[in-house]
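This document opens with one chain alone, in structure tokens, the form predicted on its own.
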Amino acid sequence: MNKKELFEKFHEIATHPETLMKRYIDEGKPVVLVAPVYTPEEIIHSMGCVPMGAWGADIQLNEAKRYFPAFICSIVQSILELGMKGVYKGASALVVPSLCDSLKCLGENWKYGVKDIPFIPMTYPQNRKPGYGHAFTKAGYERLISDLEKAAGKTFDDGALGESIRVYNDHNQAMRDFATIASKHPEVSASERSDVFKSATFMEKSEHTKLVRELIAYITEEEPAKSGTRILISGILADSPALNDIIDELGFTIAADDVAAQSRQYTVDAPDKAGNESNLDALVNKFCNMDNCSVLYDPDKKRVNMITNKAAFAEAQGVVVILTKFCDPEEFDYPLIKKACDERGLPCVLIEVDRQMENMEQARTMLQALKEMI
């Protein structure tokens, strides 16, 4: 494929995963869903199963407000209005992990709303740097695979699993080379780098680092064009359609990301087992030395200088927020974000945004003005 196939492959893909999951299915791979953030896809992987992104979609919610106040994440929301309405159905298991108060009604709701699929919990401890929160790591994730052996008809090994370490850890290099290619060639546009993400999402691993591979031979071919205002982007979400339209129509360059469902995820890989230890041990260190996530325990605000620092390594000209509505730990972040970027001098607009949202004209005026600072 040339590199303008590649990209429609990535769009097919990022827009209609239902024909994937199908294929997955068809092929004899039980499909396991994985709600935000940081589900242990390397455990469901060795397992012999496909693990596939369940982050919404941009729908109306009719069902799901049965179940959820009108003020709550619409990610949530939109994740069980799909599975009620049976757009998951055939896949053998939905694993949401606890890290925030949204995602944990969102296991409950599930078990009353969507009966055919079951759900297994992920819980993560929130202090999870000493021992004690190691274990309690460890604990969930073996949990975790009891409950797949159950619901997918499984068995673990973590010899499997070692293998399905590599298969990730080169995934996420694979990620983190093509945001900073990207970064360098502003003819890749919000829209494409978005569904470069988003694709990755729902794919096997390694199939997908293939074409990611096979996309930055041909970006580093050619010759960057002239640069547009660069930005950093930091939010859960960033795959709106319009929203990214707008961001290419007013000529912003994406020079780096904070977001959940972009880089954030592929900052840290799980490191070699040292001494006696088990790939799962190792698995569980991958977790233990995550940071800078708004969802994440932080009692020192690392990740506000994280940005900050990030944006002036990725000579960004001003920093956008854009803010998934009724997320409460972005929320909590957003006011010392902005007062960090005040203090060095660095533009900063937040943009709310919601699964349900059809007018983005807001979100143009916010992006106008922010070209306006610049």
Contents of the next structure:
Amino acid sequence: MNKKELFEKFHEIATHPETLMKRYIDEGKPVVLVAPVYTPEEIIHSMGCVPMGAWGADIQLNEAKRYFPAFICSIVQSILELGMKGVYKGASALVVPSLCDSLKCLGENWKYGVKDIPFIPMTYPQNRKPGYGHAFTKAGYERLISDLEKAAGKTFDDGALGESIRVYNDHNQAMRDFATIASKHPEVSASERSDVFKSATFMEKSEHTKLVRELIAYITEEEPAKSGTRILISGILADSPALNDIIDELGFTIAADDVAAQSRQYTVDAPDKAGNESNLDALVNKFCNMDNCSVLYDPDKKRVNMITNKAAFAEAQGVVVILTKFCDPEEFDYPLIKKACDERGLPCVLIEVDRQMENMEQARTMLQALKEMI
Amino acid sequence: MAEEIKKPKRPVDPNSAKYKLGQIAAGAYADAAEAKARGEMVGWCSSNFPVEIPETLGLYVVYPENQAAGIAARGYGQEMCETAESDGYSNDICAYARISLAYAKVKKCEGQDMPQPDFLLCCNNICNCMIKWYENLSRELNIPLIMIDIPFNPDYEVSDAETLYVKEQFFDAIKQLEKITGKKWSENRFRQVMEYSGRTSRAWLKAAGCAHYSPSPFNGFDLLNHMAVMVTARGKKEAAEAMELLCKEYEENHEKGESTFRGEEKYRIMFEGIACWPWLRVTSTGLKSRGINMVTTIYADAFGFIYDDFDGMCRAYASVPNAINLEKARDKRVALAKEIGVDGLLVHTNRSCKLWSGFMYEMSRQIGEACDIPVVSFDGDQADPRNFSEAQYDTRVQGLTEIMESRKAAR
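Let me have the form predicted in complex with the partner chain next, following on from the form predicted on its own.
Full complex below, order starting with the chain above.
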């Protein structure tokens, strides 16, 4: 495949994950849906299943309204909507980490709204640094394994997990390399960048790594285009085609991101296991080492400085907070991010989005204003 | 929309439980203010943090949720919410959090003042929103935060792994507090606090359970007011005594055929959710004028912290209403509704509380079915007066009344 074909492939996967899901099921690989964020996909992968991201979709909500009031975020609502409409039919289970209040509710509603796909909870500790946080994370993983064995009829093997950890660490590195190269090559549009990230949530990771590596090789060979106005984007999602089109039309270059569905999930690898540790222990260490996320306890608010530092490192001239409406973990962080950006003289704008938004003109106005500020 | 105008209050008998409970709730603020003036450290504490810990250590703590409810009930909710919003906080964020973050900044509110904190005690067993709120307080005020994480339990029972995780955090919190405040943990004192907490809780459960008498010897809105003592002072001797007095008064009311519910109790309902504090009189009158007594809420069960040892205490804090799965939450309510005997369920879909409202539609359907009672919901907010419509509330309550009436006629 040439570069254009690769981008087309990523776009196809990003926009039609159902085709890929059917392929995996036809190949005899059970598909396990993974809701945001930080489901230990390595475990699912090691048990011979394909973890596929369930981050909802840009659809109108009808069925989900029987379960959720209007003030729950559209990611969670649209996951349930897709489940109730039968889009996920054939999946073996849905795993939901309970890292925010709306995700806790998703699991409870799913049990009654989508009875043919079992809900598997992934309960993480927030006090994840001390030993007891590690122990509780491990207990959560063991429970997940037990539930998966029942739901998908597969067994767990720690040696196989070691191999899956390697696959995921390789993929993390590929995604980090892609973000870096895309930052240096403004000819990679926001839409194309989004497709690469979004396809990663659906595709089996070794397959995706291969494609991303091919793409990186093509981009590296090229002379970078002249940079647009460099921005750091932050938020949970940044996959709205309309918003990405506006970012491209206005001549912005995404210098870096702190987006949960993009780079945020690829920042930490599972470390090598030490001493008598199992591969499961190594995966526990991965979660417990994580930081800099709105849904992970952060008493020192390290995430705020991480964003301004990341922006400086990537030579971003402004910060765009793409806030998913009703996402209170992100809403609480925004005033502190804004303040930190102001203190550093870094222009920062807020764009509120949800998955039902058809008109992005307000976002256009905000981005135009940002461009003028810069 | 402006908040409602309050009527002057009737004088309260100083020997009554109502007076004593009011004094305990108010006293917590006064004691903390005096301690602060003496140079002692004061903490801000979340409502379902294990109060046994600060109480055993002899620490002065005040409760931002309780303060926010007071501020909202006295008509200052909107201006405090708007102060937070002017700093960039979304108006979709919990109104208690907005009020509290605003108070940490402006440090004054006629609705309810309290001393500024030297440390923060947070527990997320009621929601993860609590974590974010306290993180920001800690950062803005530059003071230490102790956070006990009690995750939402997707299972019916509390697992050994969770009990251990919670227990280790309790020990850690005690150590951190000893270091911060210089106070020392005493096992004897803890046993005493545990005993008072148990006495207060048992008396609360018994008092709230008096609603099984028909008519009920009290207006259920009393529970919302007395809850403040259960939140802030259940480990204190005077709280145990006042709650026992309340229980005695309710029994006496029943014997004398009296009630704090004024008028005929035509219908008995269960109320679901946090009170609409800015619209307390409107929501109360809307029921009372139709002869509806809100005889029970999950609060009647929620503050029954009965346990025998440290592990039991850990499990109790992991079983508070917002920490449990739909089935357990449903079963507790169904048991309560059946035990007390109710004709309907009125659900407050509370914009401030995603977790409480996020699976309430399904749960209330199941409760309605299990108890064979009509279920009606209305939109509101625990502290932001802008998220409530009096007209919608009235229409919904009228609808509920009509269903209850026709069912009664059919019996």
